[in-house]
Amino acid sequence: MANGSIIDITDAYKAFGRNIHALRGVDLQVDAGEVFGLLGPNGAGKSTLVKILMTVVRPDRLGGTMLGRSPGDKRALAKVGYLPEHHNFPSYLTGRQVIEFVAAMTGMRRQPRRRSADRLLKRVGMWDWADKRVKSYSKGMLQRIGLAQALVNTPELVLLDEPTDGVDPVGRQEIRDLLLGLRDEGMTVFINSHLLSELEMVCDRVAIMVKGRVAMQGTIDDLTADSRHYELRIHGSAPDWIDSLPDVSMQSDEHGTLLRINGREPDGIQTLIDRLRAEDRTILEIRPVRDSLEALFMRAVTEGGEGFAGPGAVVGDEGGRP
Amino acid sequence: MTQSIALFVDAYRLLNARRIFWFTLIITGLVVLCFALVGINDQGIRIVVWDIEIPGVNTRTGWTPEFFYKFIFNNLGIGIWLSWVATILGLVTTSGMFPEFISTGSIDLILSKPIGRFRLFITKYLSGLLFVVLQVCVFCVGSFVVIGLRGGVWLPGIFISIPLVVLFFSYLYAFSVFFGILTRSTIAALLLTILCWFVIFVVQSSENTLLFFVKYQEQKVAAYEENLERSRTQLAGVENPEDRERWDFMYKTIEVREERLEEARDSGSGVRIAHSILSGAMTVLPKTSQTLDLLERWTVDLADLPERDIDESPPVITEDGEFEANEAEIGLAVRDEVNSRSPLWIIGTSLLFELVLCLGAGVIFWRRDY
């Protein structure tokens, strides 16, 4: 296990049949106590990877550890919570029964699992609906019960596949707060999601998968470091001497001129500001800019997956599984 | 242990949520109630307060109340209700258990828990038998109490039907689980199971029918042999038997008998081969009817059977050489042959088949990516 890594897997490989290569040697590290996001286009192999970690899919090759043990080790799984993407809780159970059943399947005894279920039902805001059958629940309510069952055994690691799927904006905010709360409690949260803006708000680190491989992995700050620059908007047209400055480009419109200054350090723009002010130019706006997670994602998909044709499975050596 | 209990509780909740389970249970209760409404006396059968005179079925002809209740329990309660109607309802109820269990979103959650796939499969398999266990337990306890109170006959022996009916159902349930896992479809699992049950039924019935013909041919061959022997003895006993002209009719009779015997042996050997093939198939297949027949074998003492007029006349070869069988004797020979099959063979070979089917289903379940 790498220092402080909850998940440290190497060379994860999985093929379905001869032609569909879902994972093609994935290396991934998730550190203890962080919120980790796994991104990727459809068919990138994200769900396959999560399912391999949860022993739902059997890998062709897999090295490394999860919670200090071989991936799939039952003792490690006892410390993991999991919310599958398309979960399908038995319609004949109540929300409370779903949580208690999952708790029992992790080996918890009756009294602790009852206490844990009660606590989580309150925490996810489902206390009033606890004894109603899940077939009467809305998608958002099912998602809340899904989160509660994933946390019932007080796991060290919780894997959430599309946790905000079908949840309204208020619910999403609550789930984000819950995830950050879990991190504050020392839990490691692994999220697989398509909602990049959601992930950007909660994730400490992300990995972007493309065509069965990890194309990028790190903190969002690190991954977007190269794209950092400043934008400075001035009134009117730009002075002629701007053209001679390296790392500065400009664009004019009816609101004035937008100058883009490459470089992540603020020192670099101080001289420019001084010269503009010396000419009595009006500076309308100065702001640091970096790529959004979405831009990073698009870059990873287009650069990391040469010839990526769009959503869906890419078959053969070139791609992953639907 | 906690996980296994949870799976059994979950199976109970699944049954509890299905109306067909309660419908079957209520009908089971009504069938038990019917036992309270019937009795036997020296005239015939009494239903509630009405006496129905039935010659041959009354206490004067040897039908003891004990035998009467065993008879209706075995033949109506188990033979028709539990082994046909309730079994079909049971298959309808349980055929969806595995397809639903392995559906996407459901199996993911279970497999992510610290329980081995094989143990999970076995526990889920056994929990599926809960339906029939509950039904047959309710039926037996109810029948025991009702027959005891109503007829004054306490029959603890009927509780042997609990394991027997569960065994019988488990043979079919194994098909349902196998096809359910293979196809992931409830409808396919149910239909294919019923198809297999039908095939087994046809094989069993055909084997029984052919056994009858085997015994028939044996009786025929024995009759011709005996008749031929008698003719030869007669011929040997006459004066100057080499005088063919004088005893020509006896030589001709012997000749015809020899031809008939040869024909009987030939057709007998054909029937025997056909029976052997079906018998071999039966050895492999689960023996549904024979398993339930053990109930009668174990609970009914043949000495307690009411007296019946049995034709004890031997089989006959008529003057023109035709064979007239004693079918009652053949029937007894068939019964003896069937009863000579040991319970160990009946249950053991059936369980072996179930085990192979379960192993197949278990391996598919174990190897599959979900």
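Keep in mind it's a predicted model, so treat the numbers as computed, not measured. Here, rigid core means the biggest group of C-alpha atoms that superpose within 1.5 Å across both forms. Residue numbers count along the first chain shown, from 1. What changes on going to the form predicted on its own:
- Arg228 shows a C-alpha shift below 2 Å between these two forms [criterion: core-superposed Cα displacement of 2 Å].
- Residue displacement note: Lys139 has its CA displaced by under 2 Å between these two forms (rigid core superposed).
- For Glu265, the Cα coordinates differ by under 2 angstroms between these two forms after the core has been superposed.
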The other form holds:
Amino acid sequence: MANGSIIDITDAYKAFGRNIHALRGVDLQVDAGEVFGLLGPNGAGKSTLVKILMTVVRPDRLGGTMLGRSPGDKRALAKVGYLPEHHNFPSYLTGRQVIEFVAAMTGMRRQPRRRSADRLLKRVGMWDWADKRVKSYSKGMLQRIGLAQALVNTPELVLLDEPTDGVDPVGRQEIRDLLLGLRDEGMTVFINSHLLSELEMVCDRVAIMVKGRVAMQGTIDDLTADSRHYELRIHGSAPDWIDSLPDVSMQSDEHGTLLRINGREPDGIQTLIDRLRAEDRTILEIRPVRDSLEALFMRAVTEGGEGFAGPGAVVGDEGGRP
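Can you swap the form predicted together with the partner chain for the form predicted on its own?
This part shows the chain on its own.
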């Protein structure tokens, strides 16, 4: 695996018919032992890419590797856990039976798969519902069982398509903790999700797809580096000499004056703080600021020339063809 990449794919291309271009040459790298988030507007190609990695959809063109082998290699796929976006477990099975069935499909023997089902049911918080039929489950419970079956083969890589869809806030917190725990155990977690706040809390790196291409890829800190600055709020109006300082802007309101200091390093604001204190100015707040993942996402979409439902949107992902 080049540079420790679990997924290192190049030039992924997929079209449906003549006019629907779901992927337009995607390059994507996911490093070992990280939580990686894939995001983009509806129709960007996210689910199509995941389905190609899992051989559900055949690409028109694809280079690179997954787990050190060609994408689609059965030896690599045996080390992957997968939670599809629209999974549909047989309603007459219990949660335990779903997990044991998936374990049996991996070739696991009866006793080990029973032990594995017990362990995973407890881990995803479904022990008390283990022997109730799937048809009685809420959407959040189904997602928990979906996570459990994705982990049944103790994978090196787990691909999760909208893992917190339909899960309440408490459940999302528990799933976040689970994903971070998997990362700490050395597993690589790949998440496709539209819940930006969820991704921001758990992901080491992200990629933003727009119109079938990767528009941005990297850590959130790296991608937002240009937006990083400090905000300093003082009581009352600002001193006159503030206007003469480069890279400092201000805005006054009933709560005092907010100073924005451009720059990433804290050393840049120390002289300003010392000068304000020397004048007995009351400093109410100092905080570092950067763009949120949502702001980063909107910038990528805007620069890509695509709105959520605007003309020219690429179909072939969520809500479209596979």
